[in-house]
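The chain below stands alone and is given as structure tokens, in the form predicted on its own.
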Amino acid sequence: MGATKPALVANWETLQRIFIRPEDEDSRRTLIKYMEQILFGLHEFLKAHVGITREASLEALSERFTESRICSHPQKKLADVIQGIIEEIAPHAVNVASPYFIGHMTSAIPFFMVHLHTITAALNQNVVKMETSKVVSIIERQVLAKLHRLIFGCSGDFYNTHIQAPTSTLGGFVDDGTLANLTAMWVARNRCFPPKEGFEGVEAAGIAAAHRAYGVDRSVILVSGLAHYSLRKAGGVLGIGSGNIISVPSSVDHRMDPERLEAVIQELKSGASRTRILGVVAIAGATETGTVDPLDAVADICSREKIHFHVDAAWGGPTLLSDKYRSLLKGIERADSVTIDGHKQFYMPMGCGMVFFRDPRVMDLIAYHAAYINRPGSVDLGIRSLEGSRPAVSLVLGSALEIMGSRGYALLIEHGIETARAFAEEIEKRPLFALVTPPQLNILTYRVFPEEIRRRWASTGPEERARLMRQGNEINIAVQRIQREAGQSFVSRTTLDNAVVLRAVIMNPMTHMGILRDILDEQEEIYRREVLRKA
């Protein structure tokens, strides 16, 4: 019989030991074994240990994690925990780094991102306050200024004045695009209802008091037809109600229609209900289609109507780094505020969002102070931040910009756009498929559209077309589900104009046309083997 392992005990001596270093040589060896693979062979490690989707039902996995008590004493040593993560958990995670994973806005990251995050985790700086970050806060201001200049292109004198000025705020880091959009709309709301005689301002008095003080019945935000659902959340949080996030009808190419935007604004201005438009939100890289709204035309309208103009460029913002394609975002420099996500096309790990404001003073509208932190007159970044404690993700992004350079990032952006265009051409060559939304950036949608359905669609009436739509939707749902469950590759699906479509996001630099042809081949085989045979 084997020797019984000694029981693990939590006491002051063991606590001090594990707090400072691995418990023993076994833990050290296990840690070094896996961390060496992760630090110096990240993509090979992921390929070896993580499948795109290891076949196991969520129900079966859930049954393994039902214990709800925290044990008094340690259950495992570090070595056992690490080995368990690698052998038991990682195989059932999703290998978003696979070049065959083209379904979502999450992809491979450069290997050095793990190094940078490891260092920032070890430093454990809290960038809410200078006393817990010091030089890291100064670096954060510099990183924000670099990206602000990329977006708005103000003069060198402007940045010399504002980059490190305590009274200036060019933007802020948040956890993701949802919080960035919320921050932008928070500022827009407060701009619309500032303090005046007999009224403290909406931030202090609330939205109901603001409406009374300004003779308003309701406040609305106008958004693009494919606006991210975070904008509806913003409506709820800001007190205007998610139902007052009004979608402007899109044109046939799924972009905001400026003429319809004009019509909606005039209708709201002339309606019986006294309505205040807090802002207009256009998209630079829609989540579902990657489309970019006509930013210049929307900017013209917002300028004339004196409405806050926000651009949600969470996805498409880094396209500005490419001299070849930055014109696709023409007009973004006229926005009042812009959202960009670092964990999308800056290829950072989750999560990093950013919001930028053209006016370096406007974030004063959401400033808060406390006696123990962020005191009036201090230079703390947390004064104008929705979040309290924040990690130093700005240090990671700033370092990545130094490692990659703007041209390095541009090459990634250009690869995605050009590969998406080649993929669209391949789709149009294959009779089984129909391209639905051609790529403006590096996202496209298409669907399985068999020739028989295509022929009948062209020569039938509305009732039969509705039936064919349902049939086509069932086919596309089945193909996407079977391919996902097979675990070799992955595309996502969404619904556009009542049609279920397949959605591809081309951002992994290792994804090439050979892989994309494989994915289409697999979909064709699934249709013939699983769908057509059962029809």
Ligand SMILES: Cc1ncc(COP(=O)(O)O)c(C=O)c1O
Given for the second form:
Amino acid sequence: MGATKPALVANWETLQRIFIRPEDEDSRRTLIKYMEQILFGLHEFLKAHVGITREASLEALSERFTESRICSHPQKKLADVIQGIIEEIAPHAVNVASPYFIGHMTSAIPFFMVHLHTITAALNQNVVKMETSKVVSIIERQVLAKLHRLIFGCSGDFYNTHIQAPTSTLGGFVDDGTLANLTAMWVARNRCFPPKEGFEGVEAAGIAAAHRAYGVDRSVILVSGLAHYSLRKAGGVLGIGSGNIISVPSSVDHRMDPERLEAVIQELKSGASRTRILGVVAIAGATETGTVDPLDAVADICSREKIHFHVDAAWGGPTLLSDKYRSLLKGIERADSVTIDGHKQFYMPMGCGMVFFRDPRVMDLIAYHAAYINRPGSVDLGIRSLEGSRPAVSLVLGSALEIMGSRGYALLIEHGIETARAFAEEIEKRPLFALVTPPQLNILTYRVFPEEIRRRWASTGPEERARLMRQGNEINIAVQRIQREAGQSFVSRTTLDNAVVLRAVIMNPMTHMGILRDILDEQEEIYRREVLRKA
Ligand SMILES: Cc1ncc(COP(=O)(O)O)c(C=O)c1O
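Return one more block: the form predicted in complex with the ligand, after the form predicted on its own shown previously.
Every chain and every other molecule in the complex is listed next, the one we just looked at coming first.
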């Protein structure tokens, strides 16, 4: 029998030790040992495990974690916690870094991101105010200006004037794309209902008072057919109602149809209820299809109608770094506001949303002050920010831009787009599959469309087609599920025009055509082995 470990106790002496700083050789060694344990332990996991396996079901995992009391004494030392995470938790997490994981917008990150994230944790700056971040807030403004320039391309003079001016705000960091879209719509709403004689503005008086003051029955936001559901959340939070987020029908290529947009606007303007359009939201890289709306045409309509034009480029924004493909986003520079996510195609760890405004004064519409921080006249970033305390993820992005250069990011973007195109060609070559949405950027959808169904589809009427659609959907659901559970690779699925489709997001630079062929081979094999045989 091994010696029993001494019980762990929480006391002042041990507390002192956990606030350890690398002051002497011993503490340095200890800190390095833990970092090594994390970096190399997890590295092994990242190499060894793929996908979402059925080894442990969600039910079985849930049964392991049912303790709802906090233990009064310490249960584990840090080394044991780290080892436990490496051995017990990581194998049941999802290896999103695998090149065979092509189902979502979450993927491998360059290893330096882990180091940069460690720096922000170690510095623990709070960019809500200068008093807890000083130069880090100033750097954040520089990072925002760099991306603002990438999007809007204003003059050098413009940036010299606004980059560090306390009264100018080129944009803001938030936790994610959802909050970035919400911030943009918050500003758009306040632009529509500013203070006037007898009315203190929608921000103070609320939406009902704004409608009364402006003689409006309802406010709406017009969005692209494939708009992210975060915009419906914004409708709810901003008090206009998620039901007033109106989807503009798309054309056959799943992009917003400018003629239909025009028609919806005219219909709303001439309708019986007095409707205020707070904004139009186009997408540059739709979540499901990666499609880019015709930004220039939408911008023409918005500028003529004087409607706030927002581009949700949460996914596609970094395409602007590629000289070869930036024209795919032509017209984005005419937006009033733009969302971009750092944790998507800037390959950052989770938790970096950004919103940018062409007009550096427009974020004043959401300014808040408090007596203890963010006092009027101060330069605190928390004055015009949805969130309060925030980590300095801008330091990570700013450093990543220095490490990668725009060309480094462009290589990643170009690899994604070109591999997606080659993948689409491969899909079209294989008789079992049909390409549903070709890649405009680096996302595509396709479906298993067996010869038998394809033949009948071509020669039958709507009722039989509906039945064939259901049958085809069941096949695609089964193939996707079985592949996911086998754990070798992962492709996601969604539904477009009632058809269940398989969705591939090509962002991992390690994903190459050999891997994509393997994924299709596996799907063919699953179809033959599991679906066809059981039918
Ligand atoms: C186009 C688009 N907008 C917004 C979002 C929301 O981003 P987040 O998940 O970071 O909130 C997503 C997420 O996938 C997206 O694809």
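Note that the structure is predicted; figures quoted are calculated from it, not measured. Residue numbers count along the first chain shown, from 1. Under this definition, the rigid core comprises the largest set of C-alpha atoms superposing within 1.5 Å between the forms.
- In the core-superposed comparison between these two forms, the C-alpha atom of L39 has shifted by at least 2 angstroms.
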